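Listed next as structure tokens is one chain, alone, in the form predicted alone.
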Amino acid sequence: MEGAGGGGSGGGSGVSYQRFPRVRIREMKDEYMKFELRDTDASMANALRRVMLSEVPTIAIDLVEIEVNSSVLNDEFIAHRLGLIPLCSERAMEMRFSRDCDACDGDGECPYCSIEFQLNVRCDSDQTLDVTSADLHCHDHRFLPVDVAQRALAAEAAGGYDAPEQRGIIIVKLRRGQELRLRAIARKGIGKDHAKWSPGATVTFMYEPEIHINEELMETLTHNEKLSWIESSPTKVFDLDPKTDQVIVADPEAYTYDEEVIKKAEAIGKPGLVEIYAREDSFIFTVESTGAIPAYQMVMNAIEVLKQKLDAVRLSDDIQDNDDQFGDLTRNIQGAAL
């Protein structure tokens, strides 16, 4: 089916099948946001998605320099739970890739490209002591880790508090006598090339379910089949009114496409008791932020992506049109200069 994804003209009758999505926000917090998503394809709720979890760049430990280290972790260990510790990255789409940057050589001492941090942790009782991501000092407070700033945030908020179970995330246990010396390098990333770059925990999405009972055949139903019926569903889709005796859909978005109940009125004789379609045009979707960006952002972050892929589509398709036009016109300069 030509130009379905929202673009373009079919066949030579020059009909436009361009669409134009529309979202609405149903709920939104720092890190959950769910919305509809209309009047598009499939195709373009994946993109979405997969530009949600894989393209949108966040900031990451990426080179961790070790000079000290006597706890019971190797270095290497150590790095990688370093890496995987969620940084606020708010401004990561004003930041430079490093294997783009310029204006340095990669030593992580660039304010383009890098964000440094360090780590001086020694213990001297007999106590374990905690190593955690609150003990990372960076000397820019907007990339701090994610759950150091929120704990700043909550202690503001409750008059200087500090609770004491909001220690951060671990990174080692120190004994007596023992000590971590690092300095580490933070860089832009993107998922598709390492999980710790990615900015989503969950990003789904659903087709919007389209459900219609019969009427007709639902009133040939005594009350206990009606409620049995109801109860075959895994998920509370359907209900039953108390003052009409009717079965209502209560929930359509409660419904996981698993034909239940359309087994349900099969075997009880009633094929045709209820239709369930998916509306091909209608997405739900549901996301989640590890916190180094708020869910909205990374939303708007992964359009701005997704139109920046879509321009360089258009400019090599233009390039294309271009080489087709004057093609047979440079090769006959071409031959001609021979």
Second form
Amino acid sequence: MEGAGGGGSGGGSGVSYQRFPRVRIREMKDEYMKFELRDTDASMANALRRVMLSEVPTIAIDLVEIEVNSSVLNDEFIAHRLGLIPLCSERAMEMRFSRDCDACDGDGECPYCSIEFQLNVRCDSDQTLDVTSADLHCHDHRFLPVDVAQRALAAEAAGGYDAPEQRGIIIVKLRRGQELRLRAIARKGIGKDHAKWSPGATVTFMYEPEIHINEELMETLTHNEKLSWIESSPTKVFDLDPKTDQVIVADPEAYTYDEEVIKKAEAIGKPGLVEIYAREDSFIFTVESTGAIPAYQMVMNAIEVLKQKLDAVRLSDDIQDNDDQFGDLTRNIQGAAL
Amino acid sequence: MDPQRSDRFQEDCLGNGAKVTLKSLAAPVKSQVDKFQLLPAFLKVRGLVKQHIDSFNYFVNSDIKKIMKANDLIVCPYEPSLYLRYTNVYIDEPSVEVDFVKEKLTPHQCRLSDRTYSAPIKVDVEYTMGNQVSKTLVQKKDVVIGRMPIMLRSSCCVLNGKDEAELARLGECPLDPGGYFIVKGTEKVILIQEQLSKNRIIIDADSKGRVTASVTSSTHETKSKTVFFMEKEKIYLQLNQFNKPIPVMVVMKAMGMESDQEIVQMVGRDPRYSSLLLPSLQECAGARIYTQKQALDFLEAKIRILVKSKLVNFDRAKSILFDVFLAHVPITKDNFRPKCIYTAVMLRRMMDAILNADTFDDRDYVGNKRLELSGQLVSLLFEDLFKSTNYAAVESMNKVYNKTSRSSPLDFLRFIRNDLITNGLEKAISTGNWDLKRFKMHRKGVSQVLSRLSYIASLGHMTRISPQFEKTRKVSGPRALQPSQWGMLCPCDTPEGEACGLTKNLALMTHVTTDEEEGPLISLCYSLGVEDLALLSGEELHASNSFLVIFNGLILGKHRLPQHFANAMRKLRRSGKIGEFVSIFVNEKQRCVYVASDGGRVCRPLVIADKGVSRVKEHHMKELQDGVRTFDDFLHEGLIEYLDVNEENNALIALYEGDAEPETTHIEIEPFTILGVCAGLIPYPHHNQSPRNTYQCAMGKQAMGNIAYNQWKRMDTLLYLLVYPQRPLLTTKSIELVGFDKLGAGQNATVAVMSYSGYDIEDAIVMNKSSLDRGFGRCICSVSRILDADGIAAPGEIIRNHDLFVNKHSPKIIRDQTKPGDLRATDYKPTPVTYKGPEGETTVVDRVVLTTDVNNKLCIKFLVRHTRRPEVGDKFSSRHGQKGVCGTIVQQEDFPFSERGICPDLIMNPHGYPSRMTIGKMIELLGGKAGVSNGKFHYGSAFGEPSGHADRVEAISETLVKHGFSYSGKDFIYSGITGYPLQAYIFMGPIYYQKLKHMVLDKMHARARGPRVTLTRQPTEGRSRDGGLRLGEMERDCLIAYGASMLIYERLMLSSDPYQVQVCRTCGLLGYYNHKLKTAVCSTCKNGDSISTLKLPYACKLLFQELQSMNVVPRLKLTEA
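If the one shown is the form predicted alone, what is the structure of the form predicted in complex with its partner chain?
Following is the full complex, with the preceding chain placed first.
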């Protein structure tokens, strides 16, 4: 896989900042992804993380017109809950922002920037009725609420069987005689404006740790000392080889930089038993998506957005006015780019 | 605790880490019994506000009958055979009569329609009907004499004994404790009033340093205060009815105690007493008073003229001694002996105090205090109103009787007005003014509007005790924490500022007693070997081998085996033969046994121990848990008993069963019950600096959350609700007991303790914008508005400033009452009601209620709602007195994050810790973090570690480590801005945060120009009037010192109230400008020759004119500038 287009063409008068980052995907599911990002620095990694959190566009309900609401929750409450329901947003990249859309006047009747949902539920039984995301109806099936779409897929696979205990994200509960009728418009947006548009549930990275065990010193420890030293780490980083009675690094990435093992080593009078560094050019990303877009798509979109942003900066130096506006900043970027 | 359970308990503590080892199995089975289950059982029978309800029940069920019995006869003074006698009184169920149909009232109806939740007081009467000649005796039942406001959940209330479903049907919250009244639609609490004990001797030093012995006597008939004091070694009596202090020996002689020897014997034969009495005896002899007659004559001269009496001279002094002096000591006819003995005992105690300063009484000692509850206060009021109703009936009877021509028969029933009692009670409770002329009682603020800001606020309001002193007194004694408050009054919950330490709150297990029948108890005392006072000579009274027995402040007699007597009484109490709240207290120092059954004493339950062994055993607790045993069973079987503050002095109470020694008589049920409701919310309060807990007690009442289950059916004037309230991750046992876990007021926020951005100085917090987007700290503010008439805004409508609420039309002519149909459209003028809210805030009409008020007029109530998300400047607080405003709101991507992807909801500056020393907050964070990791709620009850009601830090740390966190709660964090790791490990985890009611939106204010006051033409004051921001005196001083004269000129005049005046240079007075002639004229000089124009503040001009109106001539002398 190709890395992000950071850096630019390099060469020129200044030092080259050009790098060739590598990405290795460790694990990839629809809503979860773990990958390594190597040969770049924190600024790149962080930029990617920030963009994933706040600038990858998704679709979320933004405008709610309530016709009837005799439920226990008030209108704003329900509107807020509706907004936070993740909707399938694979098409979000192609869609227009409502503010940029010139095909409509923002009333939601526009195929380019908005999707209309209907919700019409009334409870007529004595049992409490849960109004869930499954009750949100939309003519376009590409924009279903995430959990509904997933279950539809699962049901297809299982042969039309729908687990009754999973009835979607609860919006409100109705009792006899209560009714909720509304029209909701979903729009494209980014997490910066409101967290409901953020596709990432968890987007985080860590520096890859480099663990060097001083084998010589380690051998001076007794079996019990080794065990207690291993135990001192809150996470399972080290293990004891049962055959050779040697301490081995079981899972370096479990290390949380807590330095407990180093403190422990000092406590038993063996400083330097282990040396742990953070590799400053290597990051392990964990990305979890809300389901709005698959984790993989989220990363790709983030790279795309990041590229666009960089392009915007690069393009801006064509216009002379920007020189006065950005001054040093533009010149620095130019210096690096040229 | 059985081994299985103790293992489970250990597992819980150590996070399932404990292993069953041989050692742990071989260890002796712990004998400690987990008595915690007693608490919910106690609260079930006694409840948090049970003292209010008990007191009101006592009034309604027994006291009201006593009052009626004491005033059951009204007789026509002209003809004694014409009378009315009350035979029975009772209170019906709450109802109203609408068009002669009885309609049941429910509390919630009353709240919504501004009515009083009251029930008719019905009496059975027999009375004579007829005229002067022929009379017939008539009996009548169910006569309504007035309406009594009913306390919610009392025995008269419709909610009494209802279960949750029934309560819900009545629109009532099952967690609402009741104990308040609903008067004219508002909920009113009658605060608990703290008072000094009535009818008890208090030895004290007064402001002049004199030793005094005083008794405030209080009976149904009279109230009086008797004071003895010692001045210049002589003892005097001070009584309001006498204008000068009376030598005590004169009083004794006036009561027939003519022999000095007997007086000395009564006080005690110890020569030290005699020598102290000598100067007083000498003074009496010096005044040549030897006989009762002489003494009474002497007293006669000292009577205050104010006392008007029809009695002849000689009898006046005697009647004062009979009725007023030590009024609570009952005497028959001319036998003053009980009062003599009482006086002697008072003197003896006084002299004890002189000889030994330790024997002074402490006014602040809780045992010397009584709490007056709503029942007693309402009873006082009712008695007064009942009497005046009867008096009014007699008055009108007199009027009618004297009339010559009468058509209707004379009967008292017609003259009994039922509005006196109804209005009197309603007015007193709704205004809080208790004015009883008979007792010279003029108390203000007795009742208050129940605070419904949060559930805890209303609970805290119900347990509040209002002080006896006025708040301005600058004394420290009554404000200090009293050791005797232990377990009775909360040591934390008191306001800051002027009422600090005076206003108190009840602890969790406190009960306040009600009066108990005295007669049977007195005869019981006699049959247990108390020697009657009447049979004792003065000499025998203080015999060295006997103790005095004092019952409710009355000397019954003496007992030779006081301890034996006390034990016998206690045994009877434990077996339920006498009331459980009777206290028996042996005072070795005073050589007295005090038996008390009066109302208003605070007491609390304790487990009884025999020789240090608890009577409550494991099987009892099991029975309790299985539901076959109730708290009352514990009480009746003598496993538990109530001790009041005085009796606690005879007990040795062990905190835990394990601490018990052979001498131990009682064991505490749970140590955390010394705290009250508000302090019970704090996790680990025993790890905090104590003032922090006090601050939290005040702030917990301002926190937003859920108010009650029926919160959406209510129409409160101001309602603050949290959108997503949570149950605290770190709970306490108290929280579960009071139901805070069901009606929370806060949210569990992940807090990082670190410095960030500089917008977090001075306790400000940095908040995560995404958290706010997702609903953290979101709240709903509702305001209710009441209008009276019609075109009404619909619920769900968005309403902005100046929008119309009600498009109302009202008739132009109000005077001539014509039928509504007669008026044509032109006769009406539009009087629309507009919404006045803050500009820019979009509010929504939540509910519209149409009701009729008491006068059957249409009344429209609006509830306007507004959802707010937190913004910069909103106030938040943790549960440890650590309040702070939101300093800035930051995007989530800029927030620090851990490699697990945890990102805090808010950031708190670490400087908040060192000076506040709130270790409890740190443990809360740890416990909360462990709680979210292993999916269970951790506990942090006060003093709970030994009994397992609070998790220990070691156990919490172990859980943390097991879930891959550092034992210290610190995390390795990356900066969200740069992506680099932070230099330090960050202490991060969930803390329960409360959103407080103070929000910027309600407070922010600025103005450039705006309204002015008409009189002075200066800008108005205050935010509500869009007022200006005052440049005050101190600011002015700064500007003067700095020399910025033009700035002062601009601020104080140009921007305020500039005014152009014409000043006459000759007379120096103000003239005027004649616009017709276009000249300025001086009205004093009658010309316009030397007029100057200058600018003045309008207020200055006003001052000159006001001075002139008071004949002061302010003349301006002008010089050329």
